[in-house]
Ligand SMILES: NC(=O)c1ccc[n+]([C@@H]2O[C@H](COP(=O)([O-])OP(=O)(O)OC[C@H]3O[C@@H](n4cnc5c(N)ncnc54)[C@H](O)[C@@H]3O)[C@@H](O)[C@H]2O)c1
Amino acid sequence: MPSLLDLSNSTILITGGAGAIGRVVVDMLAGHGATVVANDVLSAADAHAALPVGPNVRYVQADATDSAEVERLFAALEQTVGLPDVVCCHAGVVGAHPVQEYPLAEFDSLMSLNVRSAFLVAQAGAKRWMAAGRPGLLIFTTSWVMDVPWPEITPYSASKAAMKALMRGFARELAPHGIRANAIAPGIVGVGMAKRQWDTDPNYQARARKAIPLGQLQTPESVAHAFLYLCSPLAAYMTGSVLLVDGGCSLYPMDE
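Show me the one chain in the form predicted in complex with this ligand?
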């Protein structure tokens, strides 16, 4: 019986793919046979240093917040690996300031990457699938904080709640075209943006230590497993869903 986790017939695009979680996701999906195109703003040299090496991993540098760059990204894909089967809106940024001091310019740039670029990239994929009469899958990376306020990152929480709403909207509106959309909501991962806050902000670390019922920082591999599942035929009937993989963070742990 063929493996239900064999992705060798899938081509997958992931924005922010050279980031700390993204590169592990790329490795996981490519390791299961997918052709994976990582997009990021990093130089090709920096991205290639971060990404796994393999015949089925490619890199395209583009700014996912810029519509002309996103058009160029999809054109580059179509000229090489073809239209992707899965588009992952994964690039994101966090900023930490008390709400009363949060700089508006930082609010705008966070929303531009987390929300606007996710919309732009999802729209670019969806319109091509519809024009080609093909099915497609969108995956949005949200966060457990889309539903739970966490001090000093309120615009980030709002952006992830907006991404969840975008995901549900794409899922509802495009289901008749065979286009599905789901989200992955990780918890507090021990690499990338959360690890930077963990390492630099003692208040964050003290709070995070109490917030994870399973008691340890999340591995990026656990996030990658969620991507693998959603990209596989095992999840073929899922649309409009959030796959929460957060070690129980959103269970509102008490300070026992």
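Output the structure of the form predicted on its own; the preceding block shows the form predicted in complex with this ligand.
Chain alone follows, minus partners and molecules.
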């Protein structure tokens, strides 16, 4: 009996695929047989240095916040690996400032990458699936902070709440066309800014430990496992769902 985690018949696009979490997701999905196309804004040389090496891993540079670039991205996919079966709207950024001092330009940039790019990429994938009469799967990367405020990242939290709403809207409207949409909501992942703060700021580490019932930063592999599950036949009856993988962060307020 074939494994339900065998993705050898799947082609998967992931935006933000060369980032600290994205590259682990790419490796996980490719390791289970999928043809994975990573998209990011890095140069091809920098992306290939970051991404796992393999015959079923590709890279396409494009700015997912630009509609013309998104069209070019999908055209490149269709010319090389074909229309993807799964589109993962994963690209994102976080910034930290007290909410009353948050720079407007940084707010706009964050919303553009986190929300606008997700909408553009999901919309482009959905249009193509509908035109081809094919089913498809959208996966959005949200966060536990979409529901639980965390100090100094309020615009990020708002962007992740918006992505959850986008996911549910795509799921509701496109279900008659066989197009599903789900989201993954990680907790405090031990990469990037969170890892730097954990390692260098004792106050942050104490606050984060209090917020994580399991006590340790989340590994990027645990996020990749969630992607693997949602991309597999095991999740074939899921749409409009948020898969919360946060170590319990959202169980209770951190400021008790």
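Nothing here was measured: the structure is a model prediction, and the numbers come from that model. We call the rigid core whatever largest set of C-alpha positions still superposes within 1.5 Å between the two forms. Residue numbers count along the first chain shown, from 1.
When two forms of a protein are overlaid on their rigid core, residues whose CA moves 2 Å or more are considered shifted, and M193 is one of them between these two forms.
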